[in-house]
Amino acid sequence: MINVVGLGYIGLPTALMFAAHGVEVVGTDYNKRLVDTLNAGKTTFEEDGLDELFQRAVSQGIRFSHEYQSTDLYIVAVPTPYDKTSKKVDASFVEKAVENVMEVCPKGATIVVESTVSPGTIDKHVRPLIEAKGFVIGEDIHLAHAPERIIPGNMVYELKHNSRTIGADNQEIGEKVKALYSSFCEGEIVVTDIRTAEMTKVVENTFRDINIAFANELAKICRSDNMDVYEIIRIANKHPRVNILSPGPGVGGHCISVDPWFLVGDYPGLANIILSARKINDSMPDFVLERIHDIMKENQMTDVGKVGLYGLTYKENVDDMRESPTLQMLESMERHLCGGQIKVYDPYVAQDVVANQYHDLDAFLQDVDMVVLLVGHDEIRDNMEKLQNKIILDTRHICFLEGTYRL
């Protein structure tokens, strides 16, 4: 039997993938809602094919507990913020996680570490842990780090098809940790050490957001200068060996935002490109706003209650508003104090999580002169009729009706 720690975004989905293939699983969490709501049959946020792999799950007997279990084999899937002053990866999720696990597991259990952190944050924060607890790592507890590599809204297939890192002590434990993620990863898994495993998840995303922030600095320096850098793109990328990105309104996520600046923080003056890309990307929501402030005033509007943001997801098709963009915008006028009045909508965020949140596309329009196209969600896509005769700012390059304001 496998203990799975954490059942988010990341924890969850794991959970179920390896019940549905055939491993004994307990899934626990501290949140005793959402043990309850998974009990009683029901998944905690949207996902392809998640509910899918959830009754798969139940059929083969996972089970949902606020209590840690006696088992060899654990994995850790709690969240891993960072520290907004030191940059720093804040680890007490992990340590807290850890701290429970070596108060039930037995000799020689196996913790294996899935959230992401940064390059010796196990060595910092883990391994000190355990050994002030009086266990000898290597024969009492085993550790390995097996970093998650899915991206929401195509969860289930990467789970799949994906390929995995494994860092662990040793190889024999390596493999063992291995051979359990082969239950249903049909992808390359590749056994390191841990620190390796650590990093090249880290770089993995930096490397993203670097190419992201490039995108983003052109767009700016065409917005400078009256060019359009959509059509500069397009034509670059003729180039074999040229792949720039589109621009858009920010970065979002728990990945991409997040971890480069474990790096930033971890090595102060040798991060430095990655530094100005994460100030680059930061930037983004407040430049979309200057946008704003420019295209009311070029169309002579005073009410920016007549404003309306479409999406509070970082991205589409997707109900997750972790670090959205959007999320970010509001807060700066919130700061300026003008944010009070200006409408939102997002199809796939049911509860109020705003003010002058809407449900409904049509009474949205209905209440706006002017739509911000922050999300490119499938069902903005198949309506772009509903959007004539309307000012439109598209931040994500969906939108092709004449006068269309972009970045």
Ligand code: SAJ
Contents of the next structure:
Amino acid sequence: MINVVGLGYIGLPTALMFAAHGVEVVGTDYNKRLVDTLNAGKTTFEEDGLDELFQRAVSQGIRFSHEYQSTDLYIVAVPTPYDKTSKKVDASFVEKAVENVMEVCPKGATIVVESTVSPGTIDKHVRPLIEAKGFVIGEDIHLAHAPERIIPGNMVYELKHNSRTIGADNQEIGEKVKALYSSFCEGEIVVTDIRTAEMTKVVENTFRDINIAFANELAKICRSDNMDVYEIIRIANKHPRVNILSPGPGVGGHCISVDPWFLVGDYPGLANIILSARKINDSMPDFVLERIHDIMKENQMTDVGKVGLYGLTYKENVDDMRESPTLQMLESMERHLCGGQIKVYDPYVAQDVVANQYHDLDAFLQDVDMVVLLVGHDEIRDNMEKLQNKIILDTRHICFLEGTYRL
Ligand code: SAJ
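Switching forms now, from the form predicted alone to the form predicted together with this ligand, please provide the structure.
Below: every chain and molecule of the assembly, starting with the one above.
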């Protein structure tokens, strides 16, 4: 039996995947309400294929509890936010989970940390904790790190098909953990040491952040001199070794906008391009605000209340709002005291999270003159004709109606 600790965006699909492939699983979360929801037969967020996977896991006997189990393998998938001031990883959830495991685990148990951590976190935060309790690592407890690589929106597919990395203190434990993940993972599984696995994970997301920042910087340069950034990227990408990503209103989500900060926090003075990329991507919501103001001026619009923001999530077709560029824009508007009457709509966000939020596309469009497309949900891609008489600022390059403004 394995005990998956933390049943959020990563822990839940991972636990379900193991169970659906015949592994005996208990999922543990300290959030009682979440556990009750799962026990009542409901999933806790929307994701392609998740409900089907849940049904399969339930029929295979997965259980959910708010208590840690006594077993010989634990997978820890709790959040690892970053400290906004020091920029370093906040490992307190991982520490707490490991402490709780130590209360109940038998001698020789393995703890696999799935949560993304900065390089050295397991050495600095986890090992001392275990040793302080008098446990000998490698005898009483084995450690491994198996960072996930799944993209929200395509998690279930990617869990199965992506290759993955497992870091362990010795080959034997590495192979044992690899064999477990091989129950569902069809991609290549590379076994390495823990620090290399930690670093690799953070490097992957940093690579993407830097590449998005390049596209965003190009958008700003092109805007300043009236060039079409999309046409330039389209043509440049015909070069066999060039693959420029897409500019956008900013980088959200709990991964790409967070992980590079770990390197900035741990290697100040060395992480220079990484820091610049973070600053460029973080500046995009303000850049969009400036575009809105310019376009309003150009169209002699004075009534800020007639502007509608389409999209609250951090990217298309997911319900996740963490670090969302739209929320950052709204915060910024509040700081500049111009946010009062802006209208907002997102088909994936049923609850009221901001002021003047709509829950129906037609009602939203009726109340605005200008629409700012911030997220490219399929809903709006399929209903573009409804924007025909609006002033449109498209930050995602999804609208091709005449007169559409771009970043
Ligand atoms: N974005 C752009 N332009 C682009 C691509 C993305 O502006 O060309 C924006 C998106 O709109 C979004 C943000 O960047 O706001 C990040 O979105 P994403 O879809 O690129 O990535 P995430 O954060 O959903 O998932 C990433 C993935 N990492 C990589 O692609 C290297 C995923 O594989 C990881 O598992 C995940 O982070 C994680 O958990 O670490």
